[in-house]
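Given as structure tokens, the chain that follows is alone and in the form predicted alone.
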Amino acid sequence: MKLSLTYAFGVSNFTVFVKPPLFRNLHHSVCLSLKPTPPPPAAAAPLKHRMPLFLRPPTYTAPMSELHKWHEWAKSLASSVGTTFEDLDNGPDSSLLCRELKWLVEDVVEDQTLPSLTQSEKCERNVGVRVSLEELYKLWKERIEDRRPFQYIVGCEHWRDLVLCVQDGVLIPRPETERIVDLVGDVVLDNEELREGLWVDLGTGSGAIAIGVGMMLKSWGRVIATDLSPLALSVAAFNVQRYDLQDVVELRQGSWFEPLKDLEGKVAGIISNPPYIPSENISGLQAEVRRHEPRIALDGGVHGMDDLLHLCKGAASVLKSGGFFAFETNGEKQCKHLVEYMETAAGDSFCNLNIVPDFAGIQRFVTGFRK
């Protein structure tokens, strides 16, 4: 299976696809420990991850007729798409939703051996499958007519060498993203300090950046990701157990620095990929975010800086000295933004900062370290 992730924000515009699952055999269950986390109210019931299909027992059956029926119905709805969610917002066309039909197959059936379904019309041996033919139909339709995320459908994302689960509250991590992991393991290689010190995903979300960077440390350092929602953290440990990090990544609930207030001067290293879409920009984004994705982590307030200067003025008081961040921007601007706040703004606590292109060689990140 692949999955594509269309970037609807910031200065990126263009498809991306990224690789097939290499840990499909992972599939562990799951024990969430979050610190500090203040007792739920008496009514609430236990958040709990949605399991990515792959992942799911074929506990259903289904005649290949009848799959075959569904995948025709399925191909003529994404077909009938053409271009008018490219031409709305910079949506799928019809060639990406039929993609995304062929990979959702590939998760749904258990036996990739079978026939392609385009050629099974008459074949009525009986197939095992992860969902029933009833929720394929509702999964579909919700692609197409409410433009749900291709990730939230299958309930996961390819990132980097990992694959995450993912669920409708929790952002789905980027591509670009990714490069924030190859920072750090370029300030860790020849620095023992940073490299075995306390490191702190801020926002962690679905766990991305914290597990890339846990399985990157291994056993020198450790890492410590918050987030202020209890959903978000739940899928995370999920992707922290199955990437067995559970002794080197720690979770804990709160906004920002809040859960962070025993670490003052002791952290070794900060990443984070905070809201920074300016708030009248959301209603332009593609439907698939602004409809379903978290508004919480993608609106940075009017000028999507809100949170990114919060960042700024909390890692001069966490970081050590020789402390290194790296803080992911909707682009050039920002950027150069941030980097003229922290040299005259933020008491000169910093030195050494830089401004660092994604993949796509957008300016995209702002790193530095703590004097």
Given for the second form:
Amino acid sequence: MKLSLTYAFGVSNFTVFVKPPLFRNLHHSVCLSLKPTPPPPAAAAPLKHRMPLFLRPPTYTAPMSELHKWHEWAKSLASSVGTTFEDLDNGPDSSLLCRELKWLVEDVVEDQTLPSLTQSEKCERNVGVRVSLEELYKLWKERIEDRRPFQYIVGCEHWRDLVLCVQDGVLIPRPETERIVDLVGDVVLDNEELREGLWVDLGTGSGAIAIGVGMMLKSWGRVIATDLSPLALSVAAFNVQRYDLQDVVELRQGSWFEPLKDLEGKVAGIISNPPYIPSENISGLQAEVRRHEPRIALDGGVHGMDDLLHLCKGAASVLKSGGFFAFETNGEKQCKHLVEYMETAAGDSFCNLNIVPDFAGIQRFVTGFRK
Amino acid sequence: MASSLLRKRTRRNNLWFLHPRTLTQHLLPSSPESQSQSQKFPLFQNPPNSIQNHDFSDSAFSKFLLKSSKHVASSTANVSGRRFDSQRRRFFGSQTAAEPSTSDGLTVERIVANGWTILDESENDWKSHAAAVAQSIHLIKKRMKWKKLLVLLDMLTMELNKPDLWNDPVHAGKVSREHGSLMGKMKGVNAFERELLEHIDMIKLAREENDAELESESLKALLQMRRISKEKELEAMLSGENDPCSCYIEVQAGAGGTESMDWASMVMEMYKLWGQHRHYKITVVDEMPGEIAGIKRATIKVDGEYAYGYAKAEVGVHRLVRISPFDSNKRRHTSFAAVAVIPILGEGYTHVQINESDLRIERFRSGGAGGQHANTTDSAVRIVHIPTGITATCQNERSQHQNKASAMAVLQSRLDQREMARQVQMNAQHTQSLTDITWGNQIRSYVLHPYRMVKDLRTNYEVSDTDSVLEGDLDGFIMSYLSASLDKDEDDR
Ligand SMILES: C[S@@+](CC[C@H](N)C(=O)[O-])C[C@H]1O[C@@H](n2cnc3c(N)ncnc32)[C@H](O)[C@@H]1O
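Structure of the form predicted in complex with the partner chain (previous: the form predicted alone):
Next comes the full complex, this chain leading.
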């Protein structure tokens, strides 16, 4: 069931061939919800992989003055936004967009020691850049006019101390989720069995949690990361490779616990950030999310709890006694519901249930142990 | 030049190492006053082979050697043991404590006391060069607070010699590190001092021997020392314990709305440019923009050697007088910006312990449901240290984790600084945090109208090219302040 991926590094496009195991129809078998069925994943089709800008070779050159011109244009475009997006759907305001512009320049310009672009109006010196000027205009236009997420534009997201590659079709890891890795860090600190055990990241997306935990447990434990989406898995594989964790993080394709049938009662910890947004809220989401991020990564059914509840049930049988879990949720309501569910409906399987807030003070995570 | 001096010295030491006695003899004090070399070493006739085997032809010292070796016939010369011992001490003994002198007993202090006229560098007068170098050494020692250092060195040495020192390995490590770094600092000055005296010896010898070439080489060497000593004087201004550290610079706008927020951002820009000139790495850690223009406050990190040592001269209130571009009536405004500087203590310093449970970490500027709902590149974090109420914010990193780490670093430095101020209760105002700085504490005024002038109120140093100052040309202000504050008390040497 292990996914085998072939890819080449150092080229701007690489292809991942997924040899599909048994994920056909799996989604239907586990989804109890009324949420729309995602389009079937294009199984054996080669997946186009976009190389993030910062990893591309600086094959283009542009005079500083031209870059300056682009930069001025981009800045004025960003400024023209004001608070329109913020007022509309809690999107970014000008100051945020200007900061993104700064980061875009960081990712694109080869020589970071150059005098700043704002002061190089007349400088005719050529500088190495990783995309053409034309592309730069196009990218920034997409950012502002199409509200394409900045992370898709540059092809990466800085998350914890990692730089994870992301691309359209794969959820951009959220800052809140960083906390899950800390929660794992806390429980393995004085618990050797957990530290040296097998961990599972369900719905790994770009591989963020799995890699974060993998970096931490490197010399002791192991992580299996799963996802239904082959594209997500190919991106995760790329990221795993970039952090040299191939021997620590194993990728498996399939729906939730399906690819883990061989591990019943053997897992030390389960971590997951499953889709949890109630279906009816999807259409009101911020444009960056609604228009560009994959619905399969967001939509958690009518109450947003379909996948979370499914995970709770499965956790009871996959976790070994003393095993730990941490799930991200949509907030207080889901946290409370989940705890209640675990205390009652899920039998007498869990203990030390806990709700942990994120840094914005929203009750975000539910953690606990298998009895 | 520094390296050629170094080379010379290394060679000399090597040589001494290879032929201890021979060299000792060569370096023996040349006769004071009337006695001539030949009278003192009547037996010496042929150069010893061992020395000829080495190639020293390009150094003044080798000349000296070959020269005197005319007289040095045998390595078994009969030299008085007492003299040998005194030479030995000069090379191996407690180099920091003993005051080095020339063969005829001239010391740096005596040269200074002699009051030899210091002429222009172009005048090739050895006494003038020597006096200039001696004066620099004098100043350097004063700036380093030499007498205090000697006391400190004694204390540390005593501590190191305690038999039970290593019962507390942490303390022992600290003591031995401090001892080592102090020795290092002091040795450097002593070596420079000895170098001066040796050149003087050589010049005297060359004169006695009528060796014009040796004389001119030694003169050249003295001139070089004179030039280097100017740099060393500057370096010595930064001999405070925390001076070598990187630092944070914080700027806060005074009352007065947009005009003073604009001034605060001009001040911050001035420091960014100053840092760039000095090749420091500048990162904006935290910035709270004003509603219309400028900043309410901001923190930058200045990474690089001696950033704190220099920047600490900027602590205080900076005043601007100009016609405000934000005043439609074009009136003259006076506004203020406060500057604080916090050293970033590196490894090897003692840090304040922070308990995880004393911290409250908050997402800054959050709103909405967060999580999967939101895609944002903003992950600013604020950390509050509950017991002290001290906070730190960072918003310029690309991940929340890094913002948190940066904010933690700022918080650590703030708490360290607070502790330093508490412990040392120094008169030093540069340990003040932004909240301690009173708006009355003005250190510099920048007048753009009706005339143009930047004037430091502490040193009266002034510059009329206001643009260059606002573009970061601050070194004149910094140096004059540092030297004024260091050189004032006479007996602090
Ligand atoms: C909210 S995203 C989280 C991604 C990643 N863990 C993170 O935190 O950035 C949810 C992930 O679950 C995956 N997913 C959705 N339905 C799934 C299913 N039935 N089985 C496995 N994974 C699924 C999606 O492809 C998506 O990558």
